[in-house]
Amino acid sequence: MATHDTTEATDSTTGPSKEVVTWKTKLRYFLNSDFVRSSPYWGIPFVLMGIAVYGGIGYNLAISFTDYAGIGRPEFSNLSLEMYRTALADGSFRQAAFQNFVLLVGFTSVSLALGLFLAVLLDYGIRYKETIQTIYLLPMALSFVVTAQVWLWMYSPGNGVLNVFVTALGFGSIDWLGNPRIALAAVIFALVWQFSGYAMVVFLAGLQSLPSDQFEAAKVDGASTAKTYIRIIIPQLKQASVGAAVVLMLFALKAFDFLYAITGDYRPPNGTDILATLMVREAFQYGQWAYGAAIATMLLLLSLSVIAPYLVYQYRQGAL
């Protein structure tokens, strides 16, 4: 008698019961599923990404628990948290972390505020709308390195554009990047110049997605244009604000290439050192690979602390 993958149980009082599916049938269904049949297309990129990205992250994490100094092979027989304790006790690390926080908050908040202001102006329909939008979007097409070179020239103590302007006003030449009191502010200003256009686009998309009848209703109620934006329109841009803020904060955390290009050294002038520059300096200049790996791991955790709440928020909003 032939063996069947499914059986049907009967009962004298209730009649036939539901079909019982055996493991062979489940296996056959799984092997014939779209997930398995499409695996040759997504499987190879998935494996390569797992090795190159997540494998590298795991290896970096393992090195951070050693005392590896870049010579020979790491010794994994005696793992400890010594490098993390060293980082927390290091004044350079605490200063870099503080300046990273100032850069993150200052750059993100100013970019969001300026981007929202520009988006409202464009949404209101000011003259030369397309020209202004193009001007503020143009810096987004530039890389960090190109932007840094432009502002390095503009901040030049000798013949920089800003110092020419300041000197014409009767003030002395300013060392924008060499003075630790204003160097970080100069860096934030340059980054805001590049990324405020991104915030503008995000807010403008959010404004244009809102129904236009809200303006008409507010106008009928006698509300001014300013009150309509402040009390009705802008509060509805919460999701756009959160999304733009997350992207800008991630840019602030990985601004190493900009700082390296604008200072020309692993060690930025006092006042602009952040965790990314400290990490590269400790690993590549001083050969403290384990210490650099520990800083990199903490920088990764900071990035996850930014993106994880956003993903939770998106999930609760039904966007994931």
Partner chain sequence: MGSIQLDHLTKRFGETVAVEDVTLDIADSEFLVLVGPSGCGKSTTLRMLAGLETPTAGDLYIAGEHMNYRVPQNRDIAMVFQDYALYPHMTIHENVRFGLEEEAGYTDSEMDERVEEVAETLGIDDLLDRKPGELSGGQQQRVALGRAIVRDPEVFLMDEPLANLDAKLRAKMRTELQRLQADLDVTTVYVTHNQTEAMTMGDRIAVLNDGQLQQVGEPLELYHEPANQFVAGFIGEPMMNFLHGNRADAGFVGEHIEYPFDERLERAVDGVDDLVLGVRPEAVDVRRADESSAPNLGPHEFEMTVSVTETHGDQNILSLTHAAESVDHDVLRAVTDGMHIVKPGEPVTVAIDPETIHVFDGKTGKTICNRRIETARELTI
Contents of the next structure:
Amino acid sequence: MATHDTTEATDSTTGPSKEVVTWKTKLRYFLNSDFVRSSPYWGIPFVLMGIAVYGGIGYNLAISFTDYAGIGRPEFSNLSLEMYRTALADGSFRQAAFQNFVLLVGFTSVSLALGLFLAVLLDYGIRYKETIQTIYLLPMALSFVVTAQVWLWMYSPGNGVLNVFVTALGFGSIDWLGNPRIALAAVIFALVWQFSGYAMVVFLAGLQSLPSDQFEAAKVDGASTAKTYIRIIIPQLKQASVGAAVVLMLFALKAFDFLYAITGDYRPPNGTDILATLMVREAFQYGQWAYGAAIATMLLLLSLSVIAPYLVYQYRQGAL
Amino acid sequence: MVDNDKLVDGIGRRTYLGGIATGAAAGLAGCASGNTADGLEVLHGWTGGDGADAIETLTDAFEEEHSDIDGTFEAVGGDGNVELNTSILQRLTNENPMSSFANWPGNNLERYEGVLMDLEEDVWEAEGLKENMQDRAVELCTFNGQMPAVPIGSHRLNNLFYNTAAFDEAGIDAEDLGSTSDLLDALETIDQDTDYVPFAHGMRSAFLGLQTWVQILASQSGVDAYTDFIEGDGDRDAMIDALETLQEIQENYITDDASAIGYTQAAQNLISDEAACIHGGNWLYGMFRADDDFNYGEEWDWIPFPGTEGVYFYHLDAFVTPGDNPSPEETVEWQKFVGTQEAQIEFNNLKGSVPLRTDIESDELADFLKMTYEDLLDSDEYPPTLAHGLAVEPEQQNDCEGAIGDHFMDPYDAEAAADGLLDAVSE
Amino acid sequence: MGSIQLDHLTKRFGETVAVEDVTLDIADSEFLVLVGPSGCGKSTTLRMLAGLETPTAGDLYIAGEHMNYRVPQNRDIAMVFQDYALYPHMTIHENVRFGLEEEAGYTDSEMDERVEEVAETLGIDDLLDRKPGELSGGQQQRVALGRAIVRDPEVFLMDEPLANLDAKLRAKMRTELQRLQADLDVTTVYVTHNQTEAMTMGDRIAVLNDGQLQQVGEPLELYHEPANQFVAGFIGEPMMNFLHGNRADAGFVGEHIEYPFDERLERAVDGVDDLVLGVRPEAVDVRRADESSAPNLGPHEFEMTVSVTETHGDQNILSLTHAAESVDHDVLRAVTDGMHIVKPGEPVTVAIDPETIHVFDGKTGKTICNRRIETARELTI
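With the form predicted on its own in hand, show me what the form predicted together with its partner chain looks like.
Below: every chain and molecule of the assembly, starting with the one above.
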């Protein structure tokens, strides 16, 4: 092929009549390249994704610039950022955004901590390790709806399991989900219950990939178990924890299913409204399509801002 | 990596591509699930209990009479028509309308502005319904110069159902309860002297608190105060008084788990002899009737909400028709049927609401309904319900529910709630 | 003092016995090499010394104190692992400093000083700010050493530290380690499967096989006076030649060779029938065969053909096949001087002096008699 190329090069210098050949040959090479010949394989999912996902996102973005509401068609003649301005000025939006942020941070950090703790325990080698692992991971197999119903019963102010304990200890029964001050914490707790198994699995995999002689070397060097974990083992789990954190944050952003299943309508318990529930309420209950689209776009930006540092971090790691 | 020179692979590739294309086409075809039902398609929200029985009787009767029409009657579930409204909204936005749907007329029709079918000529005038329907109902079914709906049943909203045993034990005579303060005293007595929960109440959804508040407002400050409010000119102090009364009830006289339950469970408390009384629309009657041991006049009885004698708080269920109707002729037949005596009696006897036709023999209705029907025809004032779409436009109603939801579901901030309510109706 | 006593030390893993009844005394400042093939129990013994395994039976003493149940943190030992076990997320400086942090009596600045001191000794002081991942194998190994040295322990334990280095580096490090150990004057227990390292580095060698201690002694002692066939075959490169056979009237009859015994051998062998004769390759004398001398072979001379010649520069290793038969396996290996070039296929005359013969019991492997050593001449230091 190399010789062919050089022939082409010299040919092109000999006169215009040869250039047509060159152009055609280049086209042929292009059409024969891996990229083009494999395009039917990646092309079809690409097109489908393009229409369904990215097209949908684009249309959503377009609608958010209009004032489309109720029945009828959107008018694209008068585009403005009014919906965004309204959202940012609206108290309930800000409240929902704040609560979303609390959910995000709270859920992720508690899940990571709990998952790490249990992974360390399991790695250390307690008995019935596999059984405990399975038990801890099982809640992930439940759908959000099932989890919501289970916790609804657990949190029931009358005779839910938690209140049975609380009253047995002598306190008055607590309205976990009804009290706006603690409702969000109660929701976070239920979600942590469901997902910290994932964090545990990721950390356990990370822990088990560490060569055990580092642990032994630390022992011989005189470090206690606690110090070994804190100084040696855990710092090496940075990669795993970043990965787990990103996935957990995405779960948090999708907590809509759980909140919807708790109340059965579009208005989650007081104090637990998040951007996703606000968006669905505005769009589908009130018919405020453009406003809902604006909230959806902002939710997308929030998700991207969560992922972006991770991508940058990965890119930098790879580039090193 | 495919070797450029091998033509044999070309066939494999083409076959593969062909397969993919066919598959995609089939998939897309499947996805485009068309509601290609010819004939009548009606959506409603009565998925269970008394409502389901009622609609079934109605539809059976219709199909018997009009066996040539192919009718599909679909139930879409959820408290307070929320899911039903969402489905209808989606269908109408996608320009895929159904033939008819159950919904509240009155101001509720605002959300369907511009896409409704006018039945004035074909149904109302043809069947003479303008003369035969209760006046308020006719008013509520008129919208923007059109008449796109036919009413099927009305629930009354200013009710106080009470457990006779509980009242007897506390020594309360229900007839004596003439005002909200009387009610509060009674609740206090029940609380002190008996083991009953004084007031059964569900607080899960905002509209439940809203509707009770409306009753208290009308009771304490008169129906005019309420009417002023829904017209945008509410008396803030009166509203705060009513809110504070509601707060008092919700803080002292209800079950611990109220915030997690809806009206069904609250009514269940009454039926199972744990609670003393409950406020709600008289769809609760449907629930009571389902239990054979819990009978009108024996285990339970009824008074109008204390302070609202002579008032019929209007709620209305109707069948509404979208414009650009897929089956105009069949729809007209259906709507006509809805307005007949037979339909109204059959449906309402099971549903627990009262018919809107004025020419019905009240003996054809069950006892409790008979009494309510007579009140329908013969009351002094007919204020429309706020929580069920008749009083204000849907957006305003949503905002009212929002005001209650945000500020009046523990913790209670009467001032903020009142302001929220006033803002909601003043748009 | 950092002396070590292993007293009937045994370690079982379930059904398998990894270390069986090992008794060994190691003096203070001694460099002892534990050597043996894979799976012989040397690493397990080392780990028991470190405290990473607990002995199933027997006792372990370091500096006179009973150590069986003491955790590694409290044993005042340092260990160099086969793959160095450096902490990848810390810099070299922090890696070396880590062990010091647990030692009493050092302030922060003293710790840093000590780290730099050790780093200089090992020649890694310019690497202190890098991470282990950036270093070559040899540099990492020196960091591992530094980490051990910096703590000034009673005992160094080394688990095959040179195994991952290339040949040249390994040779260089062998010398360096020896010098280091002599300078620091610390008891060292060194595990390896490489007999060259054992021979060159150790003050004494302990040979293990199948969990059992075969022999312990100075390198040359093991070389010239092995206690059994295993030690004889393990120590020495190229391996000792073994000829299996039986006692005959004149001496020994093997598969290809008949070897008459001299007086010394006769007396030693006595009535044992199943015998193995051992002779080191360098003791096998090889001369080019003359046609004329063909029929005149002495009692301990044989005709053989060279099948393979390995040229090492300083020496040649010849593989010899018995001339008379066309067998394709080699009977003997011999070492000749580098300048003495013999080509494959050449017929040669092989002579084996009976003084250089070791005899082992064919059944038990124990030594019946070793070669004669003329102490005055051959073992002058």
